[in-house]
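Here we start with a single chain on its own, the form predicted alone, put down as structure tokens.
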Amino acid sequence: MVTVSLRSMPRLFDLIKIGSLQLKNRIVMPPMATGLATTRGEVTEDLIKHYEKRARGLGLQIVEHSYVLKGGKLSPHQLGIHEDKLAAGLAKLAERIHSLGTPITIQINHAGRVTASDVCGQQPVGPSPIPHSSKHEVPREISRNEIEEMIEAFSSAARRAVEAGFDAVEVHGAHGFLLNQFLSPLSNKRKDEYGGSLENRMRFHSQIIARIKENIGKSFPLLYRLGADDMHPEGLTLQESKVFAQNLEKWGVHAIDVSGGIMGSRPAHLTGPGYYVPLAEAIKSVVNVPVIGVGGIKTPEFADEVIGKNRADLVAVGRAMLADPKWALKAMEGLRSSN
């Protein structure tokens, strides 16, 4: 019989790489929107306060989304990246969480069909003309000259980000927003090359991912969050999700950070430590890079459990570190000092 030692497995603590990226251990704050850029997209200094205080102990933390076209504002107070003189201030907020030692990220994203015009400035717009639901505009169908300016637009945001001395990009293709709804047959009912099948649904995202390689370079850090499923019927499937998981690794995607889809980040139905743990752990067993799970992880325990047992790489603790802002450094002192 062979006996596997305790320590043989990895832990929370353990360093990790996400492309050329070095991590001094596998903690990642998400992305979650604080409402503290001014009305023009623009970092605050209570912006900066609000990542600072959460910032140490960190193995990677990743600022909220960002927007990459004022037709994808999700929120009148969401950080923007969507031009070229916001550049100062993001710059400013990676150099001060940089001083603390924290490798930083910034998501990248646009809102689609569930902002509303009064945000946004315009009628939303969709992949198809379908509401989000009865409370929301319906969106106007992205036309074929439109889906080439969003490409661009994604691209120069993640050259915006490269430029203000983020360490990663990550673009978010989870939570109902514009990438998710590409890849969504609920809200995908398109009859060109970017509706149908699986391969015509992924479309739009390798051509940004592309595009986005072509003006950062292949090895700048990369990575993706994945609505993986859509946990209704007729949507996106885990199946279809690890397919899709497959080509992003094959486009060159270095981490892939699973979440919810259509049913957005905290969906009713689910509760308890890890709620989509078991989707990031689905989507590990089909790639190479590494997998960020997430979903109500509030323990160190949990979180270096979820480590341990390899049902992801990284863990993402969300809630738990906005109510105490040294989690990071409480979880690393109390593992350890129990190890």
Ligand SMILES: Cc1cc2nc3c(=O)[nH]c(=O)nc-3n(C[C@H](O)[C@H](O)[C@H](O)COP(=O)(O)O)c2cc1C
Contents of the next structure:
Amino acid sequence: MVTVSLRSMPRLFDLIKIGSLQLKNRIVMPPMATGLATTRGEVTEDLIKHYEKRARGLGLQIVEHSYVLKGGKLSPHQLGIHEDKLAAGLAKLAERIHSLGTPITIQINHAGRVTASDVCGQQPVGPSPIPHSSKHEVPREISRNEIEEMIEAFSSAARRAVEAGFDAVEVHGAHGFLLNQFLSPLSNKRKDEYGGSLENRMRFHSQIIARIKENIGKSFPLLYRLGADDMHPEGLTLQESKVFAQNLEKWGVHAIDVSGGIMGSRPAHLTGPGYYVPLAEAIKSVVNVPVIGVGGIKTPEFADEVIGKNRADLVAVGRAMLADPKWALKAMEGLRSSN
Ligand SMILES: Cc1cc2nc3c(=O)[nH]c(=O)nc-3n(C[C@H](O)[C@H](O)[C@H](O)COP(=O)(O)O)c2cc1C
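I've shown you the form predicted alone. Could you give me the structure of the form predicted in complex with the ligand?
The complete assembly is shown below, putting the previous chain first.
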């Protein structure tokens, strides 16, 4: 008699494409700041080793947020991508990860109002002069000329990533940083065409994406990390983020990496497995590009279930991968041998 296993095949190892970039599975290492760069933002050997240790078995590795302008630097040892001379170190990082057979992306960011003058060397800037909290400095409102400068800075940073050999670029639009600040009505009270209606609040983002694509080509894989919900009565709602996500797709973004908004990536009140996956699921229901889900994903079984139930197209595993660098390899062995 033939026995048929009732357990279904894992889906975590299905192939998927982000634009033209072929991935061997659905496991993503999300961007996580290491504090291992030099104070000038340069790549160090320790930083490369941190990524090398975790690269094997991943579908995609996303390198931590790197600042596109000195005024948008968040912390003293943050990775930089704001100057051409940083490209050689970034190229070394990309090459070492490629030699392990893993595609690599880098996240580009401007911290806006959440940085501090002693780190970024100037009064922090934001869409409006509203501090992030009572512990933060009051930011200076960004002028129209500076908006142009920032659009150019994001575009130049993306070009540096391409020149350094990265396979994709991720724009950081979550966790209360500058692009999140422009989208959120909590931090954007501008009276010009960059504030007010959702259409106006999305203008900066549409111009950044357009300039990046002009600079690196329409087909170069581009991801966007979306802070999909401020979880605040006067903040950005999931409903608005759905419209924004549809626009991201229209502007040519190839994948949306869904996380939280102004209150950050790991709010204390959200701890369960897959705590931001419902946001990914909601965004996935309105777009056709792949969506990455994140938040408290610890076990391969749960990660596989998220993919199997079509709640997200890819899963990002953060802290569990910091704790166990071999997470992806073990997932492969574990899930395959139990089937
Ligand atoms: C130490 C640390 C640094 C992080 N740095 C970044 C970052 O640079 N960019 C970003 O978008 N998210 C960052 N995050 C958030 C993670 O990418 C991820 O969304 C979050 O940790 C939730 O996933 P997890 O529960 O699997 O850890 C960071 C998280 C941690 C723990």
